[in-house]
Amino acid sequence: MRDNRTKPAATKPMLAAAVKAARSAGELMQRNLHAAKKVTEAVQHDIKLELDVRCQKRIGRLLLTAYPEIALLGEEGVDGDPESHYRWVVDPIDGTVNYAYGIPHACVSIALQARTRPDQPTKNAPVDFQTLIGVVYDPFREEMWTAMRGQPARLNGRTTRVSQRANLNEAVISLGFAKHEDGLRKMLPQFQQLVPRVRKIRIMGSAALDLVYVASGRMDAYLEAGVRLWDIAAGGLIVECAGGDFRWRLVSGGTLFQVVASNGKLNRQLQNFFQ
């Protein structure tokens, strides 16, 4: 692969590699859903599993073999040159708490990003990288969302689009409550304000699936404060390629993100979330 610094581009083989890696990790998730799981870390609002590490190693092995010059940034660690022009951004199991409890609502999330300012390598800032490819795979429903920047989003190979609902009182909105106290404090007022105004609030437990559900019109918006880059990189692009709106900004010292994704028709009614 050429290091085209002036005009980053993704290719179909790169997308195919990400899809293959997502399916491979998804197969491991599906096979172990009801098996006993080894917990490596547990805090009040989050769980880490030994299987998270195994899934990321499987993804990394496939992607780094196919593209050894591309770095990998994942929830379970980093591989490759951190100053690489390209990087894979991986969440091997998004929705780990669901998965650990045997709830089949979790997924694999893989994005390919290109540095937009190659002369100034920096950490995780959204202005310095652009997502070129997004893949989100739900192995329990066998649903694969894919997107390449500038092309339509797809669900199992078919074009998928955001909803057309423009009234908040008809909308189904997903809220995420991250494990960090700052994020919880931010989201509780949003919950109180939105509950009486929308058709339904949903709290599903997987940021990547929340995003692709917006991309497929199943939900009309998704809000969360305190998520990580690997939670949202792939799904955010998929929302955009499905005709929706994806806004994010860094909070809490530059490591966590505040996100609002919608069908684009609810932006004005959700603008308070970014104030």
Ligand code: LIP
Given for the second form:
Amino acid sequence: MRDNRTKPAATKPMLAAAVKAARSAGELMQRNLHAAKKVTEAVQHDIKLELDVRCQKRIGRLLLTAYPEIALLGEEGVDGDPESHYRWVVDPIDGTVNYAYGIPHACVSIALQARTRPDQPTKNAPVDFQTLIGVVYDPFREEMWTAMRGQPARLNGRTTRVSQRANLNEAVISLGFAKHEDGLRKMLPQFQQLVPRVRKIRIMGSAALDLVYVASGRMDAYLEAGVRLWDIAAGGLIVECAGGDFRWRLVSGGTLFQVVASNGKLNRQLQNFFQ
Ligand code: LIP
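Next, give the form predicted in complex with the named molecule, keeping in mind that what was shown is the form predicted on its own.
Then the entire complex follows, led off by the chain already shown.
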């Protein structure tokens, strides 16, 4: 067993492994977009599919074969050593409800994180990890966003940057209406406050794509009040590496996140929404 505590920071082979795994899961998504889908759980504001599990298994098989010492924390379960220095954070299908309904706006999100306190391997709070690699893949548009901490974000290999729009009245802002009642209650007032002040509001149903759309200047900000780590870890790093601002804090007992991500020029005007 390699002692990954002596390993360097994230490497290009690690990024390549995440890209390969994202493409593999994306191929499964693409192939089954119009197929009948087996629903494993359906609640008022969310659906889970058997394909979520199949996609995560495919991702896990590739990543754990390449890096057996790195644990995997995914929406569909955990694999590997929970005290490992690194961990993959995986949402096999982000935008599951869109995908379940045949709406081709969903993606694969894979992040690599490293412990910020290697001497305390049993601590697993979000602050105990830093995201080093982010990969978000939209198989329907064949768009692959990638980022390694400290380097420019890329879209299909080309550098991508946030927008320069600095006025809220010209901004396109995406809001996420999560599955939890608490998050819904928080987002409705934000919707009402923002809609008269911005160019347009968009509610697209995929946090990871909302984040990478901010990174590529297609949107100017994204706000949500109840998402999971695997929804945002990869996209948050990609926003930061694209020159944007990614703010998050734990809410609802420490398992959900409130997020405000922007191009960095709207922070002052959006500050009141991060509370
Ligand atoms: C989704 C997020 C979205 C949120 C949904 C859901 P999933 O993730 O991407 O932003 O509003 O409630 O959490 O469940 O499709 O992976």
